[in-house]
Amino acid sequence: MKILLLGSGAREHAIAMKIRESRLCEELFISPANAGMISEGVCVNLGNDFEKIKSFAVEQGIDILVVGNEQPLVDGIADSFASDEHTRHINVIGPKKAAAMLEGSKDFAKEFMFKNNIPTARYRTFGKEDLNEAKQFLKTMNPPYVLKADGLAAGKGVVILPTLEEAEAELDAMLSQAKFGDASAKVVIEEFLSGIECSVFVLTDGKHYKILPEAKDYKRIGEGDTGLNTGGMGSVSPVVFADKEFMQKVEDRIIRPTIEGLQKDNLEYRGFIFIGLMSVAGEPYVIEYNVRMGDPETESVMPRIESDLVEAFDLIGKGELDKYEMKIKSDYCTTVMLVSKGYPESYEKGKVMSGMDLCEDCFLFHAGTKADEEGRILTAGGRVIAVTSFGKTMQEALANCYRQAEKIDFEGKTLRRDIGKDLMNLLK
């Protein structure tokens, strides 16, 4: 089969690796890719123009389109392929636009959860015209205060604030001053849930589903979960508290009702569902849905999947995912992200990277990298490269991540050295 993968981050690099392992993969094209993906497939840059992507897919005889990130899905790329007689035969791994609203609109997702009795935090949604009412609602909540931009905000639209004064000021910035542009035209104010987070991933053909390995990621830039939110500084899989009993609750109370709710509302969904969870005293609550895999969780999840991922994609297209046998490696898999100095705020690009060739017993998933005319690898983003390792224990896996991370060098290299520390404390 010929496969086209859209994306350029470490998430897509990890997915590309799994696709290339498949006996079913004849040729893999990646757009727009990064410097690390050159060894995985043919790198092209098709941009965001759906017509250009479709033309390329037809010319190359693409069988499967895998959409790595959320924006094309929210913009309706699956609908565009399905409505065109030249591309409707192509198996698109990603939901239709209406279903992608699970990530495209926080308000839509919360309404979906309440309608389907899926456990989640109490909330209300407000627009600019409701600012005074929103401030009154804030006063009915207990601190800290959770504010979420309704639309896509590149992972930066969720703010948690300790005082009512700060929450009111942030509400003004989001609604009145369009802090996140159109994404914060509406704001969801949500009850704060106290617990420990975990990410659960599901593959579905819209009717059947398979549960992938769970993971925990680390969003804050600073150790001890301090500082600004990022796209993710590291991840661990499996998650020690997500035992058989907890995951059974997740399946019964969240996964199954989610799939049934999509069917009930005639929302066409084929692909990955990311479920961001909070374990509150051992009970799972949904924080958010994403309509694609998480990053950097994917870098810890994909290596643990022993079965053929392309086979799963093929069965999704046929509506026969129930025939797929998901095999998962029992070892721990951990990821440490190396980022540019200054990230997630302003940072410099174009720093020469070295030492990748010295790394061993690990996966290097490129995030923000590019090659120059001399063949050198340069930094090209805030998150630069993910170092992923296996281990019989979490400690062993993380120790090797950090050993290999030391070998990689670029000006301003920054990383968190406490990935997994909270989970290790649970093991004591």
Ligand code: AMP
Given for the second form:
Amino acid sequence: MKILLLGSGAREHAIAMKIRESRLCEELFISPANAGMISEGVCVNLGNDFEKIKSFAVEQGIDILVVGNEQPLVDGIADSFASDEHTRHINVIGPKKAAAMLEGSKDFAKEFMFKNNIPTARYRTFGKEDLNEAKQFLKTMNPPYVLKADGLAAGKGVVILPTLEEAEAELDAMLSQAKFGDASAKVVIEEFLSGIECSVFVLTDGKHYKILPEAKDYKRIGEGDTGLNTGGMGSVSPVVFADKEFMQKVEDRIIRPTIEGLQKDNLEYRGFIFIGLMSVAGEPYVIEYNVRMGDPETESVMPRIESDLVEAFDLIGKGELDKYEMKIKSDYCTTVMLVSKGYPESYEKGKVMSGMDLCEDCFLFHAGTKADEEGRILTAGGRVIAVTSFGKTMQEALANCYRQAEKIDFEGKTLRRDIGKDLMNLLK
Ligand code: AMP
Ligand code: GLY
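Now show the form predicted in complex with this ligand, given that the preceding structure was the form predicted alone.
Starting with the chain above, the whole complex follows.
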């Protein structure tokens, strides 16, 4: 089969690796890709224009389109392929626009959860005209206050504030001053959930589903989960507290009702569902849905999947995912992200990278990298490269990640040295 993968992050690099190892994969194209993906497939740059992507898919005889990132899905790429007679036959891994609203609108997602009795934090949604009412509602909540821009805001739309004054000021900024543009035309105010987070991933054909390995990511730039939020500094899989009993609750209370809810509302969904969970004293609550895989969770999840992912994609296209046997490796897989100094605020690009050829027993998934004319690899983003490793234990996997990460060099290399530490404390 010929496959086109859209994306350029370490997440897509990990998915590309998994696709390429499939016996069903005849040819893999990746757009817009990065320097690390050159060895995984044919890299092209098709941009965001659906017509251009479709023409390419037709010319190359693409059978499967895998969409890594949420934006094209929220913009309706699956609908665009389905409504065109030339591309209708292409199996798009990613939901239709209406279903992608699970990520595209927090208000839509919350309503969906309440309607389907899926455990989530208590909330209300307010528009610009409801500012006073929103401030009254804030007063009924306990600190800290959770404010979420309704639309896509490049992962920055959630603000958690310790005092009522700060929460009111933020509400003003979001609603009246359009802090996140159109994305904050509506704001969800919700109850703060105290617990430990976990990311659960599901593959579905809209009717049947398979659960992928769960993972935990580390979002803050600073050790001990301090400082600004980033695109992710590391991840581990499996997650020690997500044991059989917890995952059974997740399946019964969240996954099954989610799939049934999609069917009830005729929301066509083929692809990955990423459920961001909070375990509150062992009980799972949904923090958010995403309509794609997580980054950097995918880097620790893909290597653990033993079965053929392309076979799952193919069965999704046929609506027969129930026939897929998902085999998962029991070993731990962990990821440490190397980032540019200054990230997630301003940082420099174009630093020469070295040492990747010295790394052993690990996967290197590129994020922000590019090759220059001389074939050197340069940094080209805030998050630069993910170092992923297996181990019999989480400690062993992480120790190897850090050993390999030492060998990679570029000016300003920055990393968190405490990935997985909170989970190790749980093991004690
Ligand atoms: P989201 O973009 O919805 O994933 O939110 C970003 C992060 O904010 C989450 O990963 C959580 O760490 C945190 N968060 C979101 N909602 C809540 C909540 N209701 N209670 C506590 N933390 C939350
Ligand atoms: N790791 C969180 C995300 O991908 O949104």
